[in-house]
Each structure stands twice: as C-alpha cells, then as structure tokens.
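Given next, in structure tokens, is a single chain: the form predicted on its own.
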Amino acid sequence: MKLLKVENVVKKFGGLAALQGVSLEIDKGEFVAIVGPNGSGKTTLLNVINGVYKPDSGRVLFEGRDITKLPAYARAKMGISRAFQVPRPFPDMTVLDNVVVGALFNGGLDLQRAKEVAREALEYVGLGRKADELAGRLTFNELRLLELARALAGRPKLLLLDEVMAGLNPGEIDNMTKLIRRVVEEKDIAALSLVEHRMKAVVQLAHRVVVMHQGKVIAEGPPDVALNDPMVVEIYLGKPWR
C-alpha cells in the first residue's frame, strides 16, 4: 500500500484548468521532486494534497484512506506536514516556542512533551543554540531551518517541501540538501518537494522526478531519465540535463 496516492485529480479556477487529471504515488522513505515551469500546477497540486484546495474530481488517498474531503488540519494530524516557501514565524516569540506551536498543533502532544519534541527538532536542523532567541532575529537561512524544524515537530509521515531552497546561496543549498537527505533516510519519512531551478539538488536528492506542464504530468522517472525526456528538454530545460 502506497503512503500517498493522487488519482486523476482535476482542479479548475474559473475557466482555467490548473490540474488536468494528475496522478502520482509516493511511498514511505521515498523522495519525489515535482519540477516544471511557473504555472505548471505544482503549487496547486501541493495545496490539493494538504487540503488547502478540494479537487473538482479525482481522489487523494493517504495510507489507503480517502482524505479528499478532509480539511487541512485533519490531514496534519494524520501525518502530513508542510514547510512553506515563505517562512512566516511569530517574530516576537522565541525560536523554541515557534516550533512548540507546530508540535502542539500537528503532533497532539501535551505542553511538556511538545517542548521536548521541539528542542529535538531544533537540534536536528542545527538551530539548538538559537532556541531562546526571538524568531524575528534569525537570518533568512535560519528561518528556512526553523520552518523545517516546525514541520518535523509535527512528527510527519509525509513532508511537503515548498521551494525550501529558494533564495539560499550555494553553500546553504548544499547544507539543506544534506539535511533533507538525512531526514528522509534516518526518519523514514516520505518527502514531496516542489523545485523550479535547483536541478543539481534534484539529482542529488530525488529517487523520482515528476515533471509537470500546464497542469499535466509530462514525464516521470529517475532524475536522469525524467530530466532528459525530449519533451522536458524542449518545454522546460532547453537542453539535455547531461
């Protein structure tokens, strides 16, 4: 049984079909990258998976259960966590308390246990020394790590990563790549990540790549296969990956 199955999902906004019969699967311990140009439907797909949008047709199944009509908070409690592209912490709260919020909301823990889980998450991403600082004083890279720690504090089975490397410098991207690989391998968490331009990170991280264009999946497979698909090269990359 696959951890997540998206079956023939259609999502329209007025006359625009943002998703046109999209299907994908992901298993525990697997990293899948979704790539494609702006407007290809990547973010809409992530929003359908975590319950921000309800599809017009099709289904979303998690651990064999149909969650298509469940709200986002219910999916979070089932083990679907999301790290957003633009971190929006509570700037006047400590770094620790920001992560405690995630542990309480998603993890169903009492306050004492939530604090323990939050500290563990901060240590894991390398922010343990910043626990008692105000979140508003963190650097952009540290805010990315805080967002990841908050998502991990919810003890997810599926981690949705929304352009978590956007805006980072090469060294920070390398560190984030290694950290996400550790998360997937050591915690046996499935990860589904949106990527636009960081193809090197995709090849280093992903077990599979799903390429989207105009609301459809146009290629899927191991990174070297999917990124060298003739249609992907023509529509998205402009030249073969290797």
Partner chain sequence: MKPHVPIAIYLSLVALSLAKPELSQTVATVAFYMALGQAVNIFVGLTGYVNFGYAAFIAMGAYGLGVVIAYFPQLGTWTLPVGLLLGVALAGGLALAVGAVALRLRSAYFAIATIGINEALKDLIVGAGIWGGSSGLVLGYNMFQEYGRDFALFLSTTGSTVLILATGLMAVAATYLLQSREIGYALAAIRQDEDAAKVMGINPAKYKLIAFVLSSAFSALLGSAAFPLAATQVFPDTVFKVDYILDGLAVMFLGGAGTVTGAVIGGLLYVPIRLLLGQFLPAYQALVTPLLVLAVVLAAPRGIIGELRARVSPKIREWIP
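Structure of the form predicted together with the partner chain (previous: the form predicted on its own):
A lone chain is what you will see next.
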C-alpha cells in the first residue's frame, strides 16, 4: 500500500485553476522532490495534501484511507508534518516550546516526553543552544532550522518540506542539505520536498523527481530522466540539467 496517494486533484481559486488534475504517489521511506517554477501550484498541492485546502475534485489517500475531507489537525495527528515556505514560528514562545507544540500535538506525546523529544530535535538540527530564546529573535536561517525541528518532533510518517532552502546563503544551504540527507538516511520517513529551481543539492537527494508546470505534472522519474525531459528543458529556458 502506498503511503500517500493523490488522485486527480483539481483546485481552483476563482477563475484560476492552481491544480488541474494532479496525481502523485509516495511510498514509505521515499524521498520525492517536486520541482516547478514560481506559481506552478507546488504549495497549493501541499495544502491539499495536509488539509489546509479542500480540493474541488479528486481524492487524497493516506495509508489507504480517504482523508480528503479531514481537517488539517486530524491529518497532522495521522503523521503528516510540514515545514512552511515562509517560516511561521510562534514568536512569543521559546524555541523549545515551539518544538514542544510539534511533539505534543503532531506527535501525540505526553508533556514530559514531548519536552525530551523537542530537545533531541533541537540538538539534531543544531539549535540546542537557542532552546530558551524567544523564537521571534531567531535569524532567518535559524527559523528554517526551527521549522525542521518542529516538524521532526512531530515524528511524521510523511514530512512536507516547502522550499526549505529558499532565502539561505550557500553555506546554510549546504548545512540544510546535509541535515535533510541525514533525515532521509536515518529516519524511516517519507518526504515530499518542494523546490523552485532545479537546485542540485536537493534534487540529487531525491529518489524521484516530479516536475510541475501551470498546475500539471509534466514529467516524473529519477532526477536525471525527469529533468532532462525535453518539455522540462524548454520551460527552464532551454538549459539542460547539470
């Protein structure tokens, strides 16, 4: 059984069809990258998967169960965690407490265990020293790491990463790439990572790449194959990948 199955999802905003019949499958432990230019519908797809939006038609199945009508919080409890494209910390809480929220409600742990797991998650991403600071005081790079720690503390089966490299400098991208590689290798979780540009660092980690354009999936396969697809090359201004 597939961990996640998206079937023919359509999502319209007024006249604009942000998703025009998108289908997608993810296996347990699989790392999939969705590549697509600005406005191609990547974030919208994520929102349909984790319940922020209900699709106009189509279905979403998680572990074989139809979750299309479930609210976002119920899906989180089933094991779907998310790191936002624009970090959304709870600014007046400490960094630790932010992660405790993930462990408590996303991860379903009791308070004491949640605090332990939150500390571990902060150490894992390298934010241990900042645990007692207010989240509102973090730098952008630290906020990205906090998003990841919070999502990991939810002990997800499926991790949704929305352009977690955007806005980082090369050194920080390198660090984040190593982290995500560790997550993929060490933890038994599937991940769906959104990438705006064909950022090599992330794409190379992926077992499979899905290319989106104007609300549709236009190519899919191992990184080399999908990204060298003639239509994909054309969309990216004629530049072949690599």
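Heads up, when I say rigid core I mean the largest set of C-alphas that superpose within 1.5 Å between the two forms. None of these values were measured; they are calculated from a predicted model. Residue numbers count along the first chain shown, from 1.
Here Y73 does not count as shifted, since its C-alpha moves by less than 2 Å between the two forms after the core is aligned. Once the rigid core is used as the reference frame, the Cα position of D92 differs between the two forms by 2 Å or more.
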